[in-house]
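In the form predicted alone, a lone chain appears below as C-alpha cells.
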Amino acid sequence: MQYRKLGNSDLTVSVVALGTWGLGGGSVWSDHDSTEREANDLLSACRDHGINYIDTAPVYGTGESERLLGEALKGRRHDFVVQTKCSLNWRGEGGNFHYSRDGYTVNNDTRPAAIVRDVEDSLRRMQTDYLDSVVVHYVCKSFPVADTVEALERLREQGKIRAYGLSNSQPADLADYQRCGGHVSVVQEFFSILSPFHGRAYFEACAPHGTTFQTYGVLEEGFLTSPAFPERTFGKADIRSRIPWSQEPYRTGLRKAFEAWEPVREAHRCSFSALFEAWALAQYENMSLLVGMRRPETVRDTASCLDVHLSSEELAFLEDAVKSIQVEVLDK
C-alpha cells in the first residue's frame, strides 16, 4: 500500500480508501443488506492490505453504514482514518429538499447548527469522540459559505474533527471555501474513464491548495468490473438502474470496449477493476481512490491495482475505446 498526507492536514492516509455506501443497504443497494459480522470482516481485510482510510456518510442507509462501522471499529479505532459527511439529514429541521427514499425525507442544510448536529449524530452512531475528516456532502448555495466554514473550523478547534472537505461541488466552490478562510483538505467527486470531464476540470483547482482529489465512482457502480455486469437488471430505486451504460446505445458501446480492453487486461494479469483503478490513479498525482467494497476478496483485488503500471500508450488506448459513450453529467 502507498500512503500520503490528506491535503493540508496532518492525516496520513492510504491511497486506496474504503467506500461504504453499499454497506448501508436499503433500496438504493437492493441486492444485499450487510451484517455486523460482514462489516467486521471487511475492516479486517482492509487492515490486512494496508487500507486505513474509510469513508461513510449519515445518509448511507440512513445511519446504518455509520452504525455498522461503529461496531466494527471497536478496539481498533486508532487503526483507521474515519471520514464521514455532513449537510444531508432527515431530522425535519429545515434546509432544501434533496430526496425521499425508504420512508425518509432528506434535506440539504449547511447552516452551522445543522453541521454541528450532523457531527454530533455521527459521533454517537460510530461510538467515537472524534472524526478524522468530515465532508460537506452536497455544497449548497442557499446558505452563506462563511458561516459553514466558521462552523467547521470551530469543530476542528474543539478536536471533534481533524480535517474537512467538499463533495458534489464545483471548482468555484473550493475557491469560495478557501476565500472564506477554509482549510479544505479533500474534494470528493465522481470520476471514471466513462465520465472523466468533471474530475479533470477540478484537478487544476486542487493543485494550488495541495487539496487531495478523491474520486468516487471509478468503477461506475460495478459497470466497469466485467463484461457481464452491464447485462444485469436492477429495481427502479437502485442506483445502478440509473447508470447510462445499462441502456442503449451505451450498453453496446461498453460491450465493444470490453472486447478491445481484454488484451490489455491479459497483459497485466489483473482484473478489469484493477485495470481501471490503475488508470484513474495515473490521471492525477494527488489522487485518493475511493472504492465501494463489501467483501474481503474485493479489498484484496482493489489493493492489487497499485501493482498495475500502464504506459502512456495504454492509458490513451483504454480511454479511446469509450470516447463515443463518455458522459459529462451523471444522476447519482
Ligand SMILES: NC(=O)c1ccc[n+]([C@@H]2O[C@H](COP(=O)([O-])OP(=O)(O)OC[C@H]3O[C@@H](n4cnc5c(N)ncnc54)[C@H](OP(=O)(O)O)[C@@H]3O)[C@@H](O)[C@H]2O)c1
Contents of the next structure:
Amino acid sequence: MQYRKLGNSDLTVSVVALGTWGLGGGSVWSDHDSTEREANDLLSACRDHGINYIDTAPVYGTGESERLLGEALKGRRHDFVVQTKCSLNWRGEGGNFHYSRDGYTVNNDTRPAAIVRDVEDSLRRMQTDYLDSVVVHYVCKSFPVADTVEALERLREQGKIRAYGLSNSQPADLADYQRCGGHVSVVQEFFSILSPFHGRAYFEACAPHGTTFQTYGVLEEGFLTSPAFPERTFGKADIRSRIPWSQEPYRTGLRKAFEAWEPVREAHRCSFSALFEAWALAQYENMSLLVGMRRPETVRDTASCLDVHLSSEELAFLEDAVKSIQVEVLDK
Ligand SMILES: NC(=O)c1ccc[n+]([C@@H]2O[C@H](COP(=O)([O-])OP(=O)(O)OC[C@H]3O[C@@H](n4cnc5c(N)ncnc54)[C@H](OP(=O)(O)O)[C@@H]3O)[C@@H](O)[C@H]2O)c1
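Follow the form predicted alone with the form predicted together with the ligand, if you could.
First the chain shown before, then all remaining chains and molecules of the complex.
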C-alpha cells in the first residue's frame, strides 16, 4: 500500500480507500444485505492489505452503513481514518428535498445546526468520539457558505472532526469555501475512464492548495469490472438499472472496448478493475482512489492495482477505446 497526507490535514491515508455505500444495503443495493460479521471481515481484509481510509455517509442504508462500521471498528478505531458525510439527513427538519427512498425522505441542509446535528448523529451511530473527516455530501447554494464553513471550523477546533471536504461540487464551490476561510482537505467527485471530464476540470483547482481529489465511480458501479457485468439485469430501484452502460449505444460500445482492452489486461496479468484503477491513479498525483467494496476478495484485487504500471501509450490506448461513448458526470 502507498500512503499520502489528506490535503492540508495531518492525516495519513492509504491511497486506496474503502467505500461503504453498498455495505448499507437497502433498495439501491438490493442484491445483498451485509451482516456485522461481513463488515468485520471487510475491515480485517482492509487492515491486511494496508487500507486504513474508510468512507461512509449517514444516508448509506439510512444509517445502516455507519452502524455496521461502528460495530466493526470496536477495539480498532484508531487503526482507521474514518470519513463520513454531512448535509443529507432524514430528520424532517427542513432543508431542500433531495430524494425519497425506502420510506425515508432525505433533505439537503448545510445550515450550521444541521451540520452539527449530522456530526453528533454519526458519532453516536459509529460509537466513537471523533470523526477523522467529514465531507459535505452535496454542496448547496441555498444557504450561506460562510455559515457552513464556520460550523465545520468550530467542530474541528472542538476535536469532533479532524478534517473536512466537499462532494458533488464544482471548482467554483471549492473557491467559495476557501474564500470563506475553509480548510478543505478533500473533494470527493465522480471520475472514471468513461466519465473523466468533471475530474479533469477539477484537478487544476485542487493542485494549488494540495487538496486531495478523491474519486468515486472509478468502476462505474461495477460496469468496468468485467465484460460480463453489463450483461446483468438489475431491479428497477437498483441504482445500476439507471446507468447508461446497460443501454444502447453504450452497451455495444463498451463490449467493443472490452475486446480492445483485453490484450493490455493480459499483458499486465491483472483484473479489468485493477487496470482502470491504475489508469485513474495515473491521471493526477494527489488522488485518493475510493472504491466500493463489500467482499474481502474485492479488497485484495483492488489493492493489487498499485502493482499495475501503465505506459503513457497504454494510458492513451485505454481511453481511446471509449472516446466515442464517454459521458459527462451522471447524476445518481
Ligand atoms: N459523494 C457521493 O455522492 C458518492 C456517490 C457514490 C459513491 N460514493 C462513495 O464512493 C464509494 C465508491 O463508489 P464506487 O462508485 O466506486 O463504488 P460502488 O458504487 O460503491 O461499488 C463498486 C462495485 O464494484 C465492485 N467491485 C469493486 N472492486 C471490484 C473488483 N476488484 N472486482 C470485482 N468487483 C469489484 C464492488 O463489488 P462488491 O460490493 O461485491 O465487493 C461494488 O459492487 C461508495 O461506496 C461511497 O462510499 C460517494
